[in-house]
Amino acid sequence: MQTRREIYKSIKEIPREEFLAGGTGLCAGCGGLLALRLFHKALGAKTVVVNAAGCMTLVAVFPFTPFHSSWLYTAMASAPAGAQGIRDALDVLIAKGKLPADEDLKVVVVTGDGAATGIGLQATLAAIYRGLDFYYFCYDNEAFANTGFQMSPASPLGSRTATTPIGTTTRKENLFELWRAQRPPFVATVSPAYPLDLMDKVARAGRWRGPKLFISLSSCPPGWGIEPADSVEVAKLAVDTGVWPLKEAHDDEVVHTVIPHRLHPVEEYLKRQARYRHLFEPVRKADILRQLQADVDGYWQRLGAAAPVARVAQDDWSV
């Protein structure tokens, strides 16, 4: 099976209309904010955002909000419950004829990786079990970034966080597979460095009712130790090195939507970030570097030549 872009095939097809105004309180170069901006463009105006506590808490500061859509702020663990309440209210109003069906809203949970893989996982799995019709957008900056970049279950092996100064000793939790085990209609990984891939997945996912997951690897300039201007380039390197595979799953079949022609060495990605600097100096930690490269190589080797993949030209990322 192959997946081709069906709705957004050219950069010219990205809507000019903005649903997230500039001037937020988030860090310059935030990859999560760029991904959310593109995500909202694909969803359109009729959207209600349920925002779990996290970095995106800073997007809206009472009484001001940059969202052109509706917005509800919740505690870190309870965003899926908030989404359930909104979805139920919309359904009841439509059923009673108090809200026209064409005024229905798409319900979206926006959350960081800490809530997605840890604090909020229980409520999320319950929402998937109930078959809640909602979009779940996780901006994955691989730490609890809003409170000082502490380790989260999504922090990758060897990365330095505020609570792991010598580097994490555990592997990143696999949120994609955690969701897929519950057999929701659509799960996907996305990147702000591949806007057409991101937006096409969001638009196509609207064909199905039920829980829909989007995990965006979101470069974090202060936490990752990169320049804000390099945020998109580093996000692209994650895909080019194979660290962040772009894929989706529908009907239990995983399809890779972008495959680099040639995988770059993982070190090219690691060396660009201060959170991995301790792996190279003052003494090179060859064992960890070998393990990180082996993990990436093993992932792609397991796919094999017969894997159901769609190949998109490497130089197609910006169009």
Given for the second form:
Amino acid sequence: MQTRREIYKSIKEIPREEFLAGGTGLCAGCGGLLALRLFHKALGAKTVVVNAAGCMTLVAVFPFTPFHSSWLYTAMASAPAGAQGIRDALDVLIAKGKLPADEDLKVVVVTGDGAATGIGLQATLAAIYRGLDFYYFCYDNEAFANTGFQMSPASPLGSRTATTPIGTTTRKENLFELWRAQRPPFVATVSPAYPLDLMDKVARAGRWRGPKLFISLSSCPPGWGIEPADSVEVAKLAVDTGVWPLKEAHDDEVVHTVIPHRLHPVEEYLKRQARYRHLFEPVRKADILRQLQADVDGYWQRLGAAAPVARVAQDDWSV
Amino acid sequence: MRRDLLTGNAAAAWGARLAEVDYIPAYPITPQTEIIEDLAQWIGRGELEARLVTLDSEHSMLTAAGAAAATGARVFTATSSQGLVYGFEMLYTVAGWRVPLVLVNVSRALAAPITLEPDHNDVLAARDSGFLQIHAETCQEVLDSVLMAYRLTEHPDVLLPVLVNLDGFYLSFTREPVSLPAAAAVREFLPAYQPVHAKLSAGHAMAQGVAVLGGSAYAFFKYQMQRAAEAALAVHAGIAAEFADRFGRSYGVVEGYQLDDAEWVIVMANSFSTVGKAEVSRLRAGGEKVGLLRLRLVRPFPVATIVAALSGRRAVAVIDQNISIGKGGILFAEVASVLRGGSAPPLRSFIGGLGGRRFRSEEFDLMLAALRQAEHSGGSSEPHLLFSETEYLQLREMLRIAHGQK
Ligand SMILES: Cc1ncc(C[n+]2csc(CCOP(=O)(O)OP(=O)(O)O)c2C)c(N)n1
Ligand code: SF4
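What would the structure be for the form predicted together with its partner chain, given that what you showed me was the form predicted alone?
Zooming out: every chain and molecule, the one shown earlier first.
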């Protein structure tokens, strides 16, 4: 495994301090919550989270909040606009001497993939276009999880959701490239299974002013049909099979920050989740399995020589 | 003090300028645009120290406005019509955050069919959101109301956002002489905003807009908003008295015109009240004891004042420039709901002025005749939809053309 890190190099360096206390109402094993907790550790306490409707909206339920930082729930469509209002107000108040500069905050949008790729995309692209100085954390559980795991534009090809009972027929929307087209200073994918990679990216991203994107593939036990105890392992398989490449981009270059020496077959990842069971039972859907593997292989092959090669057993290709 | 010839829009912009706002999130819509353009000019010339940001929609604009207010900035924004309804979700949200905000709405009728001219379905659709509503008749009142609205919205007993309404085209682009109070005098009346509870900054960890489950906490917070809106009546009275002292212009929650000895009363709101007042004068000249009651504060609804003003009259007509399809006039329903018991006058409901449609003198004669009849037949009435025969004939001609008939 080839990795690239500058600030957080060993697990021991992860701060013990928690900014997101335990005991929330979210599901056991929620990969998104784990990623958010790590994300917050890297940012520190002087943070305000601006939230769009989704599972994370229920992290704080009156009268309790697990956040040691501030929190503003906006609406599903407009969390980036809320971030704009806060950022602008902080800037204006500091400039006018109405607020001491050391009371400044890092402004963070926390949103699911459904809001990020659909209803909230307009506000998001507008915030990037304006060069808003903020962090955007998308926990990508690949569906509208909070409302019962319906299909979102981030639901991958072939996956079963509550509104695609026989599997989606469309490919996952590419939020990373949508952002990158506008050349924000920092875009990255992260995973709760790779905490050092995640925290290192967040810490390094702080060097740049402007919009900073983090999409965390977020294993979702009830939605994906996995055991809570297996959540991190399945998230790790997504990286190790090449399905979820860990990468970042500033300027034009995309850099892969974790490159497995050899990729595991995609099926190893799919077979662990009930949302893909219909691809194997009652009959094996060879076409779509082949397509999913080919998509992953194609992605890595396009990257060139350094790319790992999928280790695919030949018999897996039989119909 | 200066007197300038200002449009209603420019008067609204002057209100924001004199309030020395910190932040203006914006999105264009006719007929509101001039307000934002004026503010942008002043910021560009260094005459107003504020930040103006163009958002991607009114939904985002209102989110940014509320979030900036929750951070402790004094915020101004303006919209109209489709823009107001596009931002609807955030009206409720921002009001629920209990942050001060002044939003100017330049009334314009709602599609479809699409039009640019005014009626009040846009602003009245927002009446349950928690935004307080001040409806202005003149350009001077627009400016003054914006200043008073900041005092109201920032008052610790209120902390509900305030919407100041003016009619598109009829007021937004009409020039009237407007007294501009001196900046120093305004600063005394309206000191810099000191956040009372909402203040996002490193020194004040705060959770705002969190989920409440089970209903009782939700109900509690909504009841608090109701109590705050009720308290706003007394707060408004205090602000209005102080405003009158300092600037010599007084504004009540309602305005009476030839009302004291009036036997027949017409209830109206916004700039078309000026037409109503002229008609009242005409009818008075003919010996009719007619008066007009203009509703200025629509939320909170000044129940006691309205009851006192209308009780004991021979009959009352409510003219609505809006239509709740399937029911009728919204203000009629509001007024009727508070008038009860022995001294309650018979009421009649008229709908006119939709999409900027002008009122005619004959229609006021017709209303007076209807009131005379109402005095004897009593009861309430179906909405009377005003439309003249001439208009109908013109419309038939348009329909003929639209259908491609020769
Ligand atoms: C305007 C609007 N439409 C619909 C909803 C209902 N809603 C709440 S959460 C949610 C799903 C959000 O999905 P996603 O962004 O993927 O986050 P997740 O649920 O996965 O956490 C929806 C549709 C809403 N809150 N607001
Ligand atoms: S449904 Fe999925 S994303 Fe939502 S809280 Fe549960 S595990 Fe997390």
